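Next up: a single chain in C-alpha cells, the form predicted alone.
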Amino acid sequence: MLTAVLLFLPLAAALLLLVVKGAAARALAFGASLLEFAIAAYAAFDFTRHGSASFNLNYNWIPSAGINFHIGLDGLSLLMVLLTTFLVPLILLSAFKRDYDNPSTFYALVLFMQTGLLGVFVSLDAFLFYFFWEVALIPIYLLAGAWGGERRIAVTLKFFLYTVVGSLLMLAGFVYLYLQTGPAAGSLAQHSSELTAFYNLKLSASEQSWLFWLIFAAFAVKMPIFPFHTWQPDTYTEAPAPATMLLSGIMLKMGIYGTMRWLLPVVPLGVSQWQKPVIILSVIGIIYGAIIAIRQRDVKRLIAYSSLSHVGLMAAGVFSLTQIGLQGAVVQMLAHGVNVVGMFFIADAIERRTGTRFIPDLGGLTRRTPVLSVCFLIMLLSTVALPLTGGFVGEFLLLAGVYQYNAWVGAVAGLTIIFSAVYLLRMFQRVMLGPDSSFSETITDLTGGELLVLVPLIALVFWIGLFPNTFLHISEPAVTNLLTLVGR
C-alpha cells in the first residue's frame, strides 16, 4: 500500500494544482514533494527492517490479457525512488527563483513527471513499465516545449522523435516476449506480462540477439550513449533549468535502471553477444563527450557534454557484468544525480545574475560571491571525482568493474577523470577566478533560498563519499540477484 501512496501522491497534487493558483500553488507543490520524500524515507527505514515483501502490490489490471498492476520495491528501485523524491523538492525550489508563465501548470507538470518516473522504478509488469515510461515523456516534452529557449520547438521535437522511436522498438520487443510466455498461475489469460515471466523464458541465442537491440534502443536513447546522444546537448541547453535538472538528474537514470532491471536478466545471451560493442560505444562516448566539453563556451552546454561523458562510464560499468561495476553504477546514479542538478542550478544562478552563460563574457565573479564560489567548487570537485565525495566512490567502483572486464578498456575509460578535471577546472577558473568582467562588481552572492537548494545537495555529496555503505548495503542483494539471473 505504501508503494501505491508513493506513486499516486504526486499525481493527486498535480491534479489539485490545475485548480489552485497564485502563491498557494507553490506551497502545494513544494509541500506535496516534501511529504513524498518523507514517505520515501520512511519506506527506506521500513525496508531495512522488513525487506521488500511489504512493498509488493499486485492487482489484476487487464485480467483477460494477463496484464497486472504490479508494483514493488527492492534495493535497486528503492534507491532510485529516494533519489527522485529527494531531488524533486529541490528542483521545485529552484523553479521559484524564476517567474514562469502559468506557474500552476508548470509545477503540476513537474509532479506529473515525478509520478511517471516513480512508476518506471517500481513497475514489475512489462506493460505497466512501458506505460509509465511513456507517461514520463509527456510532461518533460511540454515543459521544454512551452518554457524553453528560442530553439525549443525544433529541439523538443527531435527529443520526442528519438524517445518515441526507441520506446516503440522496446514495445515491439516486449510484445514478442509476452507472446512467448504461458499463462500465469491461477490466470485464465494465455500469456503474462509479469517481469518474472519474462525472466523465466527460455529463448534461443538468435532470438535474444535481435531482442537485445529492440529493448536496448529505448534505454540507449534515454541515457544517452554514443551515438544515440545527439538530442541531449540541445535539449539540456534549451529546456528551462528545472526541466534540465529533471532530465539530467533523474530521467537519464531510467535508461540505466531499465538496462539493469529489464535487459540484462531477460536476454542474457544477447547481452553476452553484444557486450563488447556496447562497452566500446560507451567508452567512445566517454572520450567524445569530454573532448567536446573542452571546446564549449556555454556553461550549460559544457555541463551537458560532461554528463554524456560520465553516463558513458556508467553504461560501461553496467555491461562489465561484474558485481563491483553494477554497484558502482548504482552509487554513481545517485552521485551523478546530485552533482548534475547542483551544477545546472549554479549555472542558472549565474545566468539569472548576469544574463549570460557565455564563458568568455564572465570572469572575476568570486570577489563578490564567496559562498557561490565555495558551493560551485564543491559540486565541481565531486563531478571530477575528488576523494571523499560521492563522485569518487561511484567512478572508482565503475573503473574497477571495467578494469576487471578488460584492463586496456579500463585504462581508456579512466581518462574521464583527467578530461573532466581539464574542462571543469578550466571553466571554473575562467568564470570565477579569471580577469574581471563587467559583472565582477555588481554580481550578488547566493541568497538563503538558493542555499536551501544547494546545502542538501552538498550534504549528500559528502554522505555518499564518506559513508557509501549506507547505499551499497541496500542495493547489494538486488545486484547479486541480477547477476545470478544473468549467469543462469
Second form
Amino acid sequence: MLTAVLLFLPLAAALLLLVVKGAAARALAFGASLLEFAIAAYAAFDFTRHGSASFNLNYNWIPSAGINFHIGLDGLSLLMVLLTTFLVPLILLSAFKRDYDNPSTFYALVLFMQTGLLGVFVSLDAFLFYFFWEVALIPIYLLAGAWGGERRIAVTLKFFLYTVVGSLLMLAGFVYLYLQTGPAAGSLAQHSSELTAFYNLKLSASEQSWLFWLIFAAFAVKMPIFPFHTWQPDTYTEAPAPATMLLSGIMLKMGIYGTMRWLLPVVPLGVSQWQKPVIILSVIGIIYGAIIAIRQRDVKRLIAYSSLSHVGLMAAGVFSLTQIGLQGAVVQMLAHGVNVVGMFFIADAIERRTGTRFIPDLGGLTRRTPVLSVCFLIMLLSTVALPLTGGFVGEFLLLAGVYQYNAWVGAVAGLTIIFSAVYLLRMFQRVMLGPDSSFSETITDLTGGELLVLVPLIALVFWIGLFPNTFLHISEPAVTNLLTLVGR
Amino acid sequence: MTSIILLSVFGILNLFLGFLRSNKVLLPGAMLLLLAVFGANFADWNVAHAPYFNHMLVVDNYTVAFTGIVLLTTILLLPFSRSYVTSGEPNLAEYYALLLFSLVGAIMMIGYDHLLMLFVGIEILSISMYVLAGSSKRDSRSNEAALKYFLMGAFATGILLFGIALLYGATGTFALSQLGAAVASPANASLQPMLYIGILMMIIGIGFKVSAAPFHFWTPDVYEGTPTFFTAFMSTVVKTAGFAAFLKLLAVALPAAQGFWMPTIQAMCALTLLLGNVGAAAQTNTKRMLAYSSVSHAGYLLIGLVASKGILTGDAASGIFFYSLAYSIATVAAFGVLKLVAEHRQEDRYSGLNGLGKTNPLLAFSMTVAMLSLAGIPLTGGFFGKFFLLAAAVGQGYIGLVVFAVIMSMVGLYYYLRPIIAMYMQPAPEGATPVPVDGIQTVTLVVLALLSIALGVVPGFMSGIL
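How about the form predicted together with the partner chain, since we already have the form predicted alone?
After this comes the whole thing, all chains and molecules, with the earlier chain placed first.
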C-alpha cells in the first residue's frame, strides 16, 4: 500500500497543479516532493529494521491477459526510489530559480515524471514496467521540447524517436517472453507477464541470444551506451537545467536498473554470450566520451560527455557479473546521480549570472564567489572519484569488478579517472581561475536558496564516501539474489 | 433492434423539426435522443435473441458492442457541430437526420445476417455520407469531395454487388449462417473459380469503404474537402462499421475459404500500413495527415482480421473491438480540436496549431492525448489497442507482419508528434486570440481525454469482452 501511495502522490500533486497557480503552486510542488521523500525515507528505515523486501501490492490489472499491477520494493528498488525522491525536491528548488513560462505546468510535468520514474523502479510485471518506462518519456519530452534552447525541436524529436524505437524493441522481446509463459496459479489467462514467470522460463541459448539485443536495445539507448548515445549530448545541452538533471540524474539510471532486473536474470545465457562485446562497447564509450569532453567549450556539453564516459564504466561493472561490480554500480548510480545534478546545477547558476556557458568567455570567477567555487570543486572532485567522496567508492568498486572480469579491460577502464581529472580540472581552471573575464568583478556568490540545493547534495557526497555501507547493506541481498539467478 | 427502430423514428422526427427553424433545440435534442438509444442498446447485452426477419439481422453481443462504439462516437462528436447552430445553418435538421439514418445503416452493417442486409446497410450509410460530404455547398472543395466520393463509392458498391451475386451463384444462398457450410461443402468444389472471384470482389468493395490500400486513393482528397465535422464521422463510424462487417463476413461466411483470402488480406494489410504511414509522414496539413493516418489504422485493424483466422470471438475480435473504440475516441478528439482551431484561425496546416498550448491549454491537452493514443504510446487506449491486436497476431504466428507493423508505428510517431510540437514548442502567431470553446464542448473534450486515458490505464473493463 505504501508503494502505491509513493507512486501516486506525485501524480495527484501534478493534477492539482493544473488548477493551482502562482506561489501556491511552488509550495504544493515542493511540499509534495518533500512528503514523498519522507515516505521513501520511512520505507528505507522500515527496510533496514526488518532486513527484507516489503510493501508488495498485487492487483489484477487486465484479467483476460494475465497482466498484473504488481509493485514492490527490494533493496535495489529501494535505493533507486530513495535517489529519485531525494533529487526531485532539489530539482524543483533549482527550477524555482528561473522564471519559466507557465511555471505550474513545468512543476506538474516534473512530478508526473517522478511517478513514471518511480513506477519503473517498483514494477514487478513486465508490461507494467514497460508502461511506466514509456510514461516517463512523455513529460521529459515536453519539458525539454517546450522549455529548451534554440535547437530544441529537432533535438528532442531525435531523442523521442531514438528512445521509443529502443523501447518498442524491448516490448517485442517482452511479448515473446510473455507468450512462452504458462498461466499463473489461479489465473484465467493463458500467460503471465510477472517478473518471476520470466525468471522461471527455460529458453534455449539461441533464443536468448537475440532476445538479449531486443531487450537491451531499450536500456542501451537510455543509458546511453556507445554507439547508441548520439541523442544524448544534444538533448542534455538543449534541455532546460531541471530537465537535464532529471535526464542525467535519474532517467539514465533507468537503463542500468533495467539491465540489472529485466535483462541479466531473464536471459542469462544471452548475457554470457554477449558479455564481452558489451563490455568492450562500454569501455569504448568511456574513452570516447572522455576524449570528446576534453575538446568541449560549452560547460553543459562537457558535463554531458563526462556523464557518457562515467555511465560506460557503470555498464562495464554491471556486465562484469561480479558481486563487487554490481554493488559498485549501485553505489555509483547514487553517487553519479548526486554529482551530475550538482554539476548541472552549478553550471546553471553560472549561466544565470553571466548569461553564457561558453568556457572561453568565462574566467577568474572565483575571487567574488568563494562559496560557489568550493561547492563546484567538491562536486567536481567527487566526479573525478577522489577518496572521501561518493564517486571514489562507486568507481573503485566498479573498477575492481571489471578487473576481476579481465585485468586488461580493467586497466583501460581505469583511464576514466585520469581522463576525468584532465577535462574537469581543466574546465575548473579556465572557468573559475585563469585570467579575469568581463564577469570577474560583477558576479555574485551563491544565495542561501541555492545553498539549500547544494548542501544536501554535498552532504550525500560525503555520506556515500565515508559510510558506503549504509547503502551497500541495503542492496546486498538483492544483488546476491540477482547473481544466483544469473548463474543458474 | 430497438436502436434501429428508435434511430429511424428519430431521424424522421428530426426532419419535421426542421420546420420549426429552431436550431437551438436540435443539438441538445439530438444528443439526448442518441443517449437514450445508447442506453437502450445495452438492454440486449447477453440476451439471446432469435435472428430477426428470417435471418436478416441478428442481435448478439457482437452487434451490441460495435453498435455501442458507433453510437458513443456520434454522441461525443455532436457538440462540435455547434458552429452550425450559431451560424444559423438552414439545413441543420437535415444534417442530423442524415447522420441518424447513416447510423441505422452502420448498425445494419454490424448486425447483418444476410448479404442483402449488408448491401442495404452499406448503401444507407454511404448515400447519407455522399450528401454530407458535399454539405458545404458554396465551397468548391466540398463539392469536389462529394463528387469524388460518390463516383468512387458507386463503383465500389457495384463491385461489391457483383461479388455478392457471384457468391450466390457459387453457393445458392445469401444467408450468412448457411454460406459457411456451403462454402465448405465439397459439392460446390467445381464452382470454386466463381466463388473466389466473388470473394475478391467483396473484399474490394468493403476494402474501399474502410479505405484499405490499394483502394484508399479517394481518402485524402475526400477527407480534406468534406466539412471537418463530417470527416470525423466518416473516419470513425464508417470505419468501425466497415470492420465489424468485414470481420463477420470472413469469420462467419468464409472461414472455409481462408486459404484464399488470408494471403490477400495479409498483402492488403502490409500495403495499407506502408502507404498510410509513409503518406501521412509526407503531409503538412493536419487534416490530410489525419486522413492518411486513418488509412494506416485500417492497416492495424486488418492485422486483427488476419489474426482472427476466421473466428468471430476471442482475442482478435476483442482486439478489433478495443482498437476501434480507442481509435474512434482519439479521432473524434483530434478532428474536434482541429475543427474548432481551423474555424477560428482559418488554417488547417500544422502551423495553424502553433502556440495552442498557450492560448488554449485544454484544446492542446486534448489533442496531445489524442495524438499519443493514435501513436500508441502507453497511458492511452491506443497503446492497448495495438498491444492486443499485435499480441493476438504473434499468438497466431504472424511474426513478420507484426514486425512490419511495429516498424510502421515508429514512422507513425514522427507525424503524430508534429501537432504536439506545433502546439507546445512553436510560438503562437502574432495577436493570436484564444479559440472560443463553449461549455458543452469543454465537457466533451475532457470526457474524450479521460476516456482515452481510462482505456490506457484500466483497459481491463473493455478488453476480452467478445
